[in-house]
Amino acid sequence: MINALRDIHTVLWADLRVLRRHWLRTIATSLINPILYLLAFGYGLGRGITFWGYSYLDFVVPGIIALTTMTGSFNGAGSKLHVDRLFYKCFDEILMAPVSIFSIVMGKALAGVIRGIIGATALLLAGLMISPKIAASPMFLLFLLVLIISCFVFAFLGVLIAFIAKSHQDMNTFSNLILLPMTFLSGTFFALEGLPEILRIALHLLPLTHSSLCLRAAALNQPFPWYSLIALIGFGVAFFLGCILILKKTSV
């Protein structure tokens, strides 16, 4: 166990050095899109709209936090790994080191988790000034737990796609075809109840949908969708196993 933790820290160390050097830039870049969404949808289009007796701002803040965990964790884990693997070719050095595949995957994913938590925490602090109901919720600790789980899920997804991508264009293609639709269709900005049943079922196949549902329920003290938490954990396990299998083939 101690050896595994030491190996994970070894893999994570280089990413932490980069993050420590550019931490202010990391926070700034991770907050630009969420704040724009908050201003455009919360203060612009959503003025006067209510959901379940809550203002639209109260409703949309947890969804935007879920979106921030997705983009921050995915890009934090996947982008640098992708560049290191295909451009600098320095990831090959890690493969040749006496480090387990488990430690490599966890170390690279933790880089994304930390970036996702930093961005989500900064947005959460801003959100608490707009919607203090989040901190007052009896399920606030559950909210934080879901936030951390979401960061792991999307960090594992970032690592998986970075392993699969064969060119820089592949990363952009995945972002445009998968992440961008998830951004707007996963219940981040609207309630899924008003959608046709077939579309609602299809959207439950996206991890961001379950992250948004869990964070919103915990923030607004609504009945918690435990099935969504189980599904979210299932996505994380699937992405992690995918990373392990692909890295094993790469190592061979």
Second form
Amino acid sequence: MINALRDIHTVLWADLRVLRRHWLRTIATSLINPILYLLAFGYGLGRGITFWGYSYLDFVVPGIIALTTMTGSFNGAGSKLHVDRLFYKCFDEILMAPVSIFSIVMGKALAGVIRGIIGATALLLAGLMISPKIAASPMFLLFLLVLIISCFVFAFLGVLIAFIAKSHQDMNTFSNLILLPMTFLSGTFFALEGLPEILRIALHLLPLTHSSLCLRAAALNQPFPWYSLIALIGFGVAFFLGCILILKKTSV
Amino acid sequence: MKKVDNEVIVTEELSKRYSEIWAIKDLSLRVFSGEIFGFLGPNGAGKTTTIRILTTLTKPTSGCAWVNGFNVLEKPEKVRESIGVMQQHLSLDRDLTVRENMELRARLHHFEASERKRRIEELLDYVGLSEYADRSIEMLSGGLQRRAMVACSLIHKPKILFLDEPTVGLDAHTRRRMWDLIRRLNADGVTIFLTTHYIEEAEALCHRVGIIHLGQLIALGEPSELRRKMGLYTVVTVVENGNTFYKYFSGRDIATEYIKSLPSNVKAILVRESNLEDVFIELTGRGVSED
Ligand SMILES: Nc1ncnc2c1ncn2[C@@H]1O[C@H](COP(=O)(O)OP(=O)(O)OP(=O)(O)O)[C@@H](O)[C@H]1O
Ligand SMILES: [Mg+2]
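Go ahead and give the structure of the form predicted together with its partner chain, now that the form predicted on its own is out.
Complete assembly follows, chain above in first position.
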């Protein structure tokens, strides 16, 4: 157990070194998208619209935070990993070392979690200025908990896709085919209630939908969708097991 | 256990197939403790595949291999503890410095902080990288990158070191420095398994050489032994249309006899001692040049 923790720390250590060198760039790149969304949708399109009796800004900030944790954790865990594995082959060196598969997966995922948390925190601070209701919500702690769980879910997904990808294109394809639709459709920018039944069901098969449902409910002090939290955790467990299985299969 | 005292690498009918092609086929060889073993073969011969199987990175399709007495399939973690590997391609983390890369390895091998520091300084000095320790990998020349890779692969004091084309792409001086480093390591007790497609490297550096061609081991022995088997003397003849032919003889006198018997349309004749390149060309060229 102690050994596993030490090995997780070792795997994470290398990524943190890199992060420390580029921390400013990391924060800047993880904030640019959400801030653009905030400006374009929150202030631009959404002015004067209300949802569930809230101003659109109050409504959209939790969604954009959900989105930021997704991209931050996914890319934070996956983008360097797939390059290291496919092109630089330095991931082989970690595979060869006397550390368990579990430690490798956790270490790599934590690198994503930390990126996700950095991005989400920066945005949360900005979001609190725009929409201070969030901190005032009695469910603020639950909000933070969901945030961290989301980071793990998408970090495991990033690790998994980085393990599966056979080329750089695979990584891009996944981003465009799965992440991008999730970005816009998973209840981030609008409520799912108005959508056709089929689409709504389909969207519930995507983890970001549950993440934004939970975050929004917690932020706006609405009835909390516990089933979504369970679904989110289910996604996390599934992605984690996927990582373990695929590493087991590929390594001797 | 499969190990006979000083046999540190044993393979038996090792084969690996990638869809249609056999990257290696029925490879059986032994490497002894304390030697520098050279695995010589042209591009695509199966050198890297062999190293990847021996270092537990790839599973064989059939056959078995033992490294340091441990079966690579049954006890991969034991194998990994006793070996160091330098991959064919730069496999260090390019976002980190030399020292950070070494520290990562040392941490992965569970060195305590103080021991880690000591070992890293010692190795930096050993491979002559002390002054470059804090440069990022990407800022180093090819030769220095290779030395950094050697340093990383030595962190945990492996008994066997696998070097996949350690000098490919290096200039003549840098290559010789790498040879010196390899010899020094060997003198310090490390068994070396290296691959190369440079014949002179195999001849200059290796105690024994295995020649691999199209996935099959076609010769195995000391360089001098291989030359003797083929013929210590080479007669090179160039005929009128410019084609060159090689013939090999065990003694200078027989070679001379042969020259006397040659027809008069031969333009040039040269007798010289055979080298490993002749062996290599002779063995790998069979079937290809027969047309
Ligand atoms: N992952 C793989 N998938 C499919 N084919 C492969 C794979 N790895 C190697 N091969 C094939 O197996 C054969 C042997 O390759 P290998 O890399 O072992 O050769 P090599 O002797 O190391 O060559 P080089 O000098 O170019 O490094 C080649 O034909 C190669 O195309
Ligand atoms: Mg190779």
